[in-house]
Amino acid sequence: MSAGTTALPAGRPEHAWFAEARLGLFVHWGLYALPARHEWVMSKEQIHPDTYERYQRYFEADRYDPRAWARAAKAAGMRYAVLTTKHHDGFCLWDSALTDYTTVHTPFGRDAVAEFVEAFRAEGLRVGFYHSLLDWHHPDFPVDVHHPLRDDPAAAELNAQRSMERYRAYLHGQVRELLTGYGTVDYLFFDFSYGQDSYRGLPGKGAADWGSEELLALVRELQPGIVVNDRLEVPGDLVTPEQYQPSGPMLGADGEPLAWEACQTLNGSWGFDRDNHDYKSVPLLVRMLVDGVANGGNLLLNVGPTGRGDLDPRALASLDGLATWMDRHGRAVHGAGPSGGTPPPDCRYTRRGDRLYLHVFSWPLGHLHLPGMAGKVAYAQLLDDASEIALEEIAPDQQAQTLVPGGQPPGTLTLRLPTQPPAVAVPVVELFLR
């Protein structure tokens, strides 16, 4: 994260819905689902641009359904969608005047962009666009640390004919070009700025070889409700964790919580990865999602479509797994937040309003006991299904018996649970607070 970022400006209400929303979908689509090797693929394998431009005439992309997709997204839950509409590589998914480095210029032959705005917009979903600052297939971007040819003999003579002034009028333009094109955009994810970065004589690039202040200037001009992310190297809006969960909430440097959203992929790969089958369950993708909201943050979750631009099987199933689970518990989620209670052991709590939830990760035998709640709560219930759950406070001295167990500590009060946990990923009991 950028040193500095502040959390979203408080006493805007044009930002309330990221905070509300709780879950989005990411979606990761490009040349490189062609290689289906993982969306670095040029990087990593060193692929030369003249060679990766191969893929441009093969991209048909003739399963394109972004409506199919919207669908899924809003069935699981999420109320917001953020598409790469260029990554590192270069490719860009829309109709740029700047390049001819686009979907419209393959057997596809339209602006994916356009599509995948007016499909997700009308199943109300609020929409993102993820922008990479790096372009490895631009003339004029400078060989770096990431780039394919920071190995190549030639790279400092490379570099000697390459202008980051050039480059950066040319990534500023396209900038202007997505914020006046599709209306509203809701949410501007960049990635990512690398200035500490070196290699051999390389530099890394930093906030002043991309303009970065001129830049969000301009993204603010454009779009002045706009929600965007930390990877500028200058504050912005919220902290974007990326492959790990927070263990509590994120704090500033003046110990004041961050507005944060933990992108996550579903297997490690964020473009399609054909051979990748380390896919993550469905009761670990909503124990993440809970755990994010009981600590005051968001889940960006990845699709990688495959190279005909439909989603995985597997990515499918992940998705109608979440459904399942939001479709009952959905009002534990939206709109919920941090308590500020200490939950049980293996427990996590959220809460709206006058009711608190109570996520149980690891669901006990008979009785669970919540520290400092006695006196506090008018009602329980299961959440899938609205049955009840019994209450009851024992005594600090009572004395543990045959048929009786021991007292707990003043202030506790216990849940008397079903022996059968119900038969959902993560099982909620939905507490009336007085």
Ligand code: GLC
Given for the second form:
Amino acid sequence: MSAGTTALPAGRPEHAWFAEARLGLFVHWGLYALPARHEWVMSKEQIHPDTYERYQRYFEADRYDPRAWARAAKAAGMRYAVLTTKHHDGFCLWDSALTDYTTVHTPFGRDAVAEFVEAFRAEGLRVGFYHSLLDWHHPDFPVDVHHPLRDDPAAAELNAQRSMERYRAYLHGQVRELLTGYGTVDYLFFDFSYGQDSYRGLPGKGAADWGSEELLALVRELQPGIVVNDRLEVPGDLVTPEQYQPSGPMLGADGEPLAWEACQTLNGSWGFDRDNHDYKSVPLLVRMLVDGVANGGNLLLNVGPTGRGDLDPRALASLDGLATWMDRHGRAVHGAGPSGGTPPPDCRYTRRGDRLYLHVFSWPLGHLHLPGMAGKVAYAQLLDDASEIALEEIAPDQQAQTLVPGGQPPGTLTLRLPTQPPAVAVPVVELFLR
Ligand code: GLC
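Next up, can you give the form predicted together with this ligand of this protein, since the form predicted alone came first?
The complete assembly is shown below, putting the previous chain first.
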């Protein structure tokens, strides 16, 4: 383990908070919470925009209480939160002057973004916006591979009336509203580009369509310290693997580590999906988080609140489970990063300063052998309860016999573990480095 390998890959000093935070809350909330069968329902079921619009009349969100969301996120150890200001269906959660297709023009009748930012800031979390580049509601957005009207025989004719230039002005105008009306916005998650995906002669959309260079310049001008993702099809401040965990640090073409954040769902859907019960277990969520930190990445974990505005009980249970673990183990995550060392099988290392955290995914019997760590550790304890873990170095030439285990390769440090792991989602041994 080389000293000084704890550097958090963050491009700019004002972005250091992002790598420090490691864990954030993603919130997908919008009209699709009412059909409650995936946030892409409008596209998947090819629902005409005029038909889909009716959900606007039924959006009451009578239980919307972002302070409750913020408290749950904070308890789970989340340090930032990212809200869908607009998803692909085009419905806006703020009081936009550029459209009436917003939460203000629903029975709910309020600016949901304003309440969200206030609530999360009050709990001390940083605030970010997700903003869809796609818009299946806007009359100028040309029909393409993802659009609900893609199979309409008149799609090409429709497109002749539509103007990407006018849509682009709308997109830039709305981003301007979001970045001027709500104070400091720490993070912006644009979604997404698909320039290569043409369908029945309907081209996909990428940087030239969005005016990405210009849009990014506008963002940086309005919010100089903001962290921006990579989905404008021009390089951003981080890369955003979705629904998978990278198998190692993410590297740029130059071989340098990139800042990255895996965005993950609880059940495979981003929006509220009532009949989908495919929830990840709490231990799996913790392992995903730890695995990411060990590889220099963040976890942006999503919830899809209901149409009434509640976090559903399954999501709350997941956040609660995470909270229980983070309460005792947060210091192995916040401000921690890759260790530069190689952990034993079924384990991960994270490191923060002179403490190395050994996350044990599969609890072995009695001994855990750490290659290359002999002489480097002054003291060890379970992070859960600060109970000491004994250390030993087994001589390489020790002969195995009856109760005596065989030697270990030179440089190996051996931990003596209790038979019973601590009753936590993922046990962690805290190693005080010399
Ligand atoms: C996607 C999906 C989407 C989700 C997002 C989260 O690209 O289109 O529904 O909002 O990724 O990263």
